[in-house]
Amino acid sequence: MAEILVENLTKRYGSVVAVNQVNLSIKDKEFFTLLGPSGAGKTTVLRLIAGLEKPDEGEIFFDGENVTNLLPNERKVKMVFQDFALWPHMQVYDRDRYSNLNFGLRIRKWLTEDIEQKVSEVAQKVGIKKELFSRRPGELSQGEKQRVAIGRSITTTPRVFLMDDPMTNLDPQSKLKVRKEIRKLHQDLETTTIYVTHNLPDAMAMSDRIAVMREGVFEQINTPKNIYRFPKNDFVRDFFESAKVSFDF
């Protein structure tokens, strides 16, 4: 849905640089990964890109248009928190009422029976079963909040699809299952998708190509072949050899 374009992002919280004159270019439908160890800077990328943060220096393009200093919702993004970042009060589905899934198509002032449609594809898509839709999201699994919170987000066909480490609260046996439905859906969606962990097999796992990042700025970035293959530095080669797994290329 986008081609993204990075020049000479950087991000500062007062001494601190965040991001470092980064540069980065994303293809259209492309399965991104930012992946390095906490505090690299991962999520302020996914920030800036999002319209979340505003950088400080360098600029954002969407497909050849500048986006720096657009809002997110005129970028045409949906993002997916690591904390999911659900309604507490509300439903999951409410056909009469705002909930977690129909809010955003309610405010933009969908018909209800567009609505109820909607919602039971995406809900379909996701794997969110009906008998959920009357909870709230503290009777809800962390998986089922998981597939709630990329459920919200699609509801609308996003330009580019931006996900914060949701599988951080995911026990190994659903985090499997997960990184295969996500996969699944980046496909079905056809949408450009940047997804930011510290987690290498789930990077390994999903991703068309990848960037290592340490202190701000990017060590490597390729296919999750390449870089398991042929490390450019001894940053990336301890980083891969740290997690003690074995790929099969």
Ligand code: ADP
Contents of the next structure:
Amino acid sequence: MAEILVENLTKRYGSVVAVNQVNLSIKDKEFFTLLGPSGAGKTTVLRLIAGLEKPDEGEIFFDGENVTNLLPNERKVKMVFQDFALWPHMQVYDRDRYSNLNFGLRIRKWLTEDIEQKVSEVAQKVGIKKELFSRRPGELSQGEKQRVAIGRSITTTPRVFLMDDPMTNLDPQSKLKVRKEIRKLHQDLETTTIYVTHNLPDAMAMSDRIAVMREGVFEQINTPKNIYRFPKNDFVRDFFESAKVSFDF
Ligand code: ADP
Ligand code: MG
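After the form predicted on its own, can we look at the form predicted in complex with adenosine-5'-diphosphate (ADP)?
Once more the chain from above appears, this time first in line as the rest of the complex follows.
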């Protein structure tokens, strides 16, 4: 539903060039990952695509439409943040009040019955049990919070799905499961997804293609297999070696 084109995108914060003239072409329905160390500019690229930041230079296109000057809600993009950004004072779901899972739909003035149906469908898809509905985010585990954050972001089908390191706080065991779930969700939704992480095995396990990012630029863009087999330069090679994992290609 959305092919994303980024042309010469630049974002500066004072003297810091967070994103330096990057170009990207992401295919419709692709699972595309921005991978790189902390401070590389990954979150900034995501926020620029979401419309949460304005670029200093460059343009962004969705399906050929120039969205550079559109507001976030006009872009029909959903973003799952690193800290999940759930409403702390609201329940996971409450049929009769604003809650984390129905907030967006109530604002859109959906009928309560339609919301009920949608929420139960989404809850099932991302694995949120009904017992959790009456809890507030403070009463959820990291994994549960993550499910709610993802669930909330898919109650309406986004044009583009953006995820900023949503697995950072998960234990290794849950991680393996969640990787599969995110990948499965992507297949079900058929929505172009940009995923941000500093974790190489996560990127390798989930992505169709990866952009390895450092200091505001992309060092290499290719499939996991091709980057692993043919790292383009020392930085990419070192990044893989320091992760101390091998892959079965
Ligand atoms: P990453 O997500 O890869 O860790 P970021 O996109 O968050 O990297 O940051 C890229 C660079 O931009 C870093 O040097 C960071 O300190 C800087 N930066 C990000 N956001 C801001 C901001 N709001 N104000 C000033 N500097 C920022
Ligand atoms: Mg970040």
